[in-house]
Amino acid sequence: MKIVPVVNINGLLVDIEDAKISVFDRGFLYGDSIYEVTRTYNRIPVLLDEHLDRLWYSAERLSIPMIHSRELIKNEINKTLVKLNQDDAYIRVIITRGEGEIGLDPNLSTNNNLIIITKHLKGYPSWWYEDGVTLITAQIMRNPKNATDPSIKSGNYLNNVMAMTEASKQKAFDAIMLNQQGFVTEGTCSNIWIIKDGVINTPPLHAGILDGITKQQLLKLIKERGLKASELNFTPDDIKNSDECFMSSSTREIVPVKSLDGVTIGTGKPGIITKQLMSLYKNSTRAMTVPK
């Protein structure tokens, strides 16, 4: 049987024909929202408090005015995932500046819309953990700080969508991005990690970075295992010449990578420390999950 999404907006919980804002939301108009997303281990939603930190932080950068309180937001998602009745799920909060009259003004908007998706989480492709996956080095550039800041974490989504377009014309899993220096940022919708002789590293914030979650978590996770991490810049070159690589992000966890740009990147297959991290953060995610 289908297991059908469940869409709650502003607090009502609505069927999927039914989920609908208005054409006049900002959000549709101008991408002027922000959003998390997470997903839940025996029904409980994995570092919830670190998300909706982001998301407090995405309002304030883009001075949006936050409506609803933190605990009102963990209530609403509650309830959604109530009514979707499933262990494994997968979580995506929004918020908009509301709607208003066309116009770019921010003033123009009224009220947040508050809108919580949840759908069933089903596991992802064996492949992607056991073989690794390809990537390429994307044309287009990662958004620049004083633009587009990529750690506000905004509806505005169109930089990696390119990205993403130009990874599936090439029949690659995913792109890395570059900032205007040159130095690798991060893939479409997750963070990039080398290893190069025991070293664990990834791009530091001013890098041009969102400065994921899973990322934040991974780190500490190594700091405590005693394990050698840097947050520094680094190439495509560096990458390539790597021992091992791999991705992370809050719903797919840490993705092997095998080959950048049809290069192959050490054996081809995920490494001893990656396949390491791998364990220890699962192990984390779900301790942190386990029902009192």
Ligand code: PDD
The other form holds:
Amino acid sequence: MKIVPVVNINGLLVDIEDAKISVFDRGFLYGDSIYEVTRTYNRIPVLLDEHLDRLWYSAERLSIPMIHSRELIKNEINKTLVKLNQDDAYIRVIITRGEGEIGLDPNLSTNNNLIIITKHLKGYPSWWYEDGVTLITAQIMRNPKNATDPSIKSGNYLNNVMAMTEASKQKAFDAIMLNQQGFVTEGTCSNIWIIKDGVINTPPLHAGILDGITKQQLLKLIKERGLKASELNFTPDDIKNSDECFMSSSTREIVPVKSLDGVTIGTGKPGIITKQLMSLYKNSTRAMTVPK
Ligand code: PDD
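May I ask for the structure of the form predicted together with the named molecule now, the form predicted on its own having been displayed?
Now the full complex is given, and it begins with the chain already shown.
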């Protein structure tokens, strides 16, 4: 039986055929919106407070006034999840600046739309985790920090869509994007990590990346375990010469990478430290979501 997504628009649970937003919504017209994605285990959202903190950060950076309280958003998420009635769920919370006369002036709309999409998370193909995935270096650059700063999780993902299009044309799983200095930033929807001589490294915030919640949690776990972590710039060649490489995100968690631009990384199989981090992260999220 197919499990249908459950959508909440401004507090109303709607059937998916009726889950529609106005063509005058600025999210549709300009990508003038912000969003967050997380998942549940045992019906409990993973690191929801951290995601909501980032939602507020994105709103502030884009001067989108938050007319919904944190409590209200949490209640609406719960209400939507209850209706979905699944242990493992994907949750997407979107806030658009709302509808108004067509025009760039943000004051043309004062009424945000709050949309929550939940769906059953079946899990991803096991080969991603057992064999690792392939990446390419995209020709398209990551937006510079002084343009649409990648640390803002906005609805404007065209840059990433263009990079993903390159990956798809080359039959790769995903693409990494570089910044104007030629350093690696991130994948189209995940952060990226390399491991060399036992040091686990991910690009610094100033490279122009999303400050991933999974990344923050992983850095915490790595430090707690006494493993060596750093946040230093690196290049595609550093990835090719690394011992291990992986990507991180809330929904996919840790995905090992086996090659970049056709060059095998390490042994071409998920590395020992990557596997250790996969299980560390898994245990930490399961521990956070034990039903009371
Ligand atoms: N993507 N970088 C980008 C560009 C992302 O879109 C994401 C998340 C990440 C990882 O962030 P986090 O660990 O907080 O999920 C990094 C989500 C999953 C998405 O858009 O579906």
